[in-house]
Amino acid sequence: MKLIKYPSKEQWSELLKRPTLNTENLFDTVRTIINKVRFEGDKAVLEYEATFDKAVLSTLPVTSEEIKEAEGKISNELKAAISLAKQNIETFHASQRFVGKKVETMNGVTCWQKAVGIEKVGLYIPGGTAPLFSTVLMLAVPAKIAGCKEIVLCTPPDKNGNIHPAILFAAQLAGVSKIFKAGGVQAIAAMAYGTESIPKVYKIFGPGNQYVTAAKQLVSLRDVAIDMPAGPSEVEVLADASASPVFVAADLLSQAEHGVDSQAMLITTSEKLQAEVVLEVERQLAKLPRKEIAEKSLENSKLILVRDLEEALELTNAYAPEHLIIETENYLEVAERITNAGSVFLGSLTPESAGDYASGTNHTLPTNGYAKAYSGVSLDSFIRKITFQEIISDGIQAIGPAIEEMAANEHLDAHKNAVTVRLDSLK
């Protein structure tokens, strides 16, 4: 980990760079896979599953028998944990339901909005070294609450053609409509364009590796919406002298084990804490099963010492972290001054892991500084808002002349006439 002390503002932009992967150089490879799936459907997906996931499949859909069997393959303790997390995620996201109010903008002119669920959504759930059954809940639960009619899930099988049982259990519990054995670029392409088995969807959600990210970018140019731009996962801990070095180190390592391109940052006003965290990271790292991944990730990580809290806040808002943990004495006051972050965790007893799994907030968040412009996934991500308006005679007579004047000055005479014929009919 890199130790930095009192950096000047001129150094900030370099310090805050992410270990991002340039997906553009993958576009040619990814485009080839997308086009083959687009034109050959299931046949191409099955071929790519054999090539990339080493799974020889005869069909792509997961059967009801496989879903039933999955429930018996996971412990009662894990089932209870998944159920608790589902309940909290449901409670938090249900509170976000939109209530449209009719507004009379002037006498006789009424406008309002209605929230409608996106009819068909696709969820991509990575498998591999860490099957993310928690992400199933984070995406499927709000999709169900939003009223999405078809929730399609794609996830890569193992070499034996099986899906991790916890993914299947979580999908069934959360109300996923259809599950398919498809990973990587081929899964994104299948959901974007549809195949004989996999339905075409209107919006694709979910994390993935650099190839999945590139595929989502490409299909979103014309053919399907995606949740948000994505990059490697990241966490920042903002801490003062009151913070526990044990907790801070644990938080940094919980992010570092995600992947070799993850980034963990500490911004602190305490030189003593900075030094103690280095020692504590080494101690805890030695005990981690995913030590090799975390070690490589820590090469991208920085422990930055700043002069005071003002500088810490300015640097934090410039970084715009995906996850921000505030471990300071007056953390609620500090939190009020955060303007750029995906999700914020307050106080020494609130680890990022809580939001990753079970507190109720969503863990699908903007990375790579996109928190300056994007929100994380919420109920709104799965709905569209349709506007309505109704104008009666008092309204068209009151607003009509203004519309006529504006249309005439934009030289759009047919627009003007659409009002004029109505006003004439009321004379």
Given for the second form:
There are 2 protein chains.
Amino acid sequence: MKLIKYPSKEQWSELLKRPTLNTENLFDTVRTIINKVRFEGDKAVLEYEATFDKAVLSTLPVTSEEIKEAEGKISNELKAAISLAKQNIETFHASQRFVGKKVETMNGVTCWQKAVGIEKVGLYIPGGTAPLFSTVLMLAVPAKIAGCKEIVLCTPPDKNGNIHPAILFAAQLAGVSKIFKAGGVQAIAAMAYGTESIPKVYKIFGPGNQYVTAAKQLVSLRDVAIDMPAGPSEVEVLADASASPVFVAADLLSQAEHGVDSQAMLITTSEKLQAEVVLEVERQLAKLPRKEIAEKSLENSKLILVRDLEEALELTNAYAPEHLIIETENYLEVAERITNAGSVFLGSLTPESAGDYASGTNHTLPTNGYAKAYSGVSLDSFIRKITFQEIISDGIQAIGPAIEEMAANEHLDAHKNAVTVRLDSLK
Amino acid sequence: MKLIKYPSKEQWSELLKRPTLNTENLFDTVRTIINKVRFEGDKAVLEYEATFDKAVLSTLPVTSEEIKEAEGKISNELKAAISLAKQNIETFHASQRFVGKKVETMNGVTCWQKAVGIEKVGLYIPGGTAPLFSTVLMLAVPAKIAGCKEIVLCTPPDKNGNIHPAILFAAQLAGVSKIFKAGGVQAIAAMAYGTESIPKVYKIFGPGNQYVTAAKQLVSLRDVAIDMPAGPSEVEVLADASASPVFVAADLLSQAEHGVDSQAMLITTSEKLQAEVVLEVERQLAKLPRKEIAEKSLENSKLILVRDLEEALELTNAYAPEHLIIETENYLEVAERITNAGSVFLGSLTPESAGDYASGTNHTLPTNGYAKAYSGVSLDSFIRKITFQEIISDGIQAIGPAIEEMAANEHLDAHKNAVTVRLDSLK
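With the form predicted on its own already on screen, would you show the form predicted together with another copy of the chain?
Shown next: the complete complex, the earlier chain at its head.
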């Protein structure tokens, strides 16, 4: 961990730098895999599963028997926890339902928006050491509420061709329509273009390694929408002297254990807290199973002491953290002044873990400073708002001449004429 | 125009095909320009302006004198029309303001969303034969309502280094902060990375040719968000026997005059209408100044006769048109069943031109079937929704054990520990 005291403004951009993620140099490799899946379908996906996931499969779909069996393989405690989390995610995302109102912009001119779920969505859940059933909930629950008709999930199988039962349980609970054993670039390509067994979808969601990220970027250039650009996960804790060093250390470590490129940062007005957090991180780190990852990640971790809350806020908004934990007095007032962040956790009893799993907010969030331009995943991510307008005779008479004038000045006479023929019909 | 009668479902995908827009082969050329602007700043932009726009400039910013002069150069009629349009766009987009509500997902666990404007946005307005002041309004008005603090506009100057006064007037009226004489790839690069005079922005909006599209795609891979992928403009008219062939023809032509790659389609249940529209298009076409463009574009235009309204709806949702005009009896009922479209125009007195200019809806819309996954530009495009959560002791006691269980099963023990230390503190 790096302790920084009272940095000058000139140092900020260096302090707030993230590791750059350049996926463009992977595009050639990734494009080859994408094209093979696009033109050879299931056959190519099965081949890549054998090569990359060492799984020899005869078919890609997960059967209903496998889903049924999964339920018996996980503990009642875990099932109950997943169900509680699902319920809270559902409550919060259902509250985000959009109901458009009709607006008469002028007499006889009525405009409105209507939310419609994206018909087919694809969810990608990475494999690796940990089964990310929480991400299944975060993506499938809002998709279901949005009214998406087909919710496709791809996740890589283990070497024996199996998917972790907790992933299957969460998927079935959240209302996923179809689950496939496919990972990596081949899964993204399959959902982008469709194969014999995997349906083509209109938007792809979910995390992944740099190859998955590159594949999502490439297919999004023309053929399918994606949730948002990806980068390593990160947390900032903004704390004053009232914060508990034990809690702050636990929060920094929970980010650090994600991966060696994770970013954990403390911005504080208290020199005492800064010092105590260092000791407390060391104490807690010793007990962690993923100690090595966390240790490596913490090498890049910065604990920054600033002059006052004002400066802390300015630095925070310049950083635009994915996760922001505010442990200060009057944290609600501080929160009011946050303009750039993905998700904000308020007060001493609100760890990031709560939002990662079970409070109800979404954990798919903008990293890498993307919070300056992107929102996290929410119900909005699974709908489109279609605009409608109805103009009656009073309306076209009111706005028609303005349209004619503007169209003529943009040299678009057919646009003008489409109004003129209507005005003439009313004479 | 191609007249198609009762196509079989097997023919649909061929019928609904759009011209493919492959920008990837432009990436190398475009990347060179982007990098030069990124590293040389204003100097590079000025050089490219001389090369591509034949404009020899000494500086890039439009001065306040130029803006003041512009007002004197356009007619009072046009000023009044632009002001009326601006007012309606403002009324409709202001009605889209999002107010988050606090939701208690469980006792002691409160979650909410808050809308915050994107701090810095960049608007690109293309040059060419027509001054697109309407697009200035469509992008700047919602940016202003959203609370974007810096609204930057780039548009190419003419050979004499001037910008059309209607663009300057609309920009100033709508609240654009800074206007620059810069077009094409160099403008996109300047807004993505910033130069000495052009500020870096977080999201870039606006139409453009294939080079501009490629530039937006490239910078969006990592460095800045963009509004949506672009493609040629298109309209579908869905009409029954009650529709006026004069209106339908005028609407098809207003799309066709945009460019030779524009798509204009009629889907109708009336053979009589199909035949009449052909004659009426010919009659109206003869009088159009942009006749040659429209004629060329109409070569790809399809007038499709289908069996019934049911089939018309299915075909429409499969096509996912950017603009959809519904001229049928009971058009409100028909509208209810539209699931894929950008903007929908209802009834015989609602031409696309109305939404293009002055009704209040936005005219920046998803083309190329992107309406299956994307919305058009709206107030949402200029904000982010930041999520907040506050958990108090009852709350963490209620959801804490579930978080611990889930984190342990995802092998994320530090995540678990961040909850455990808090539960322990409450004992």
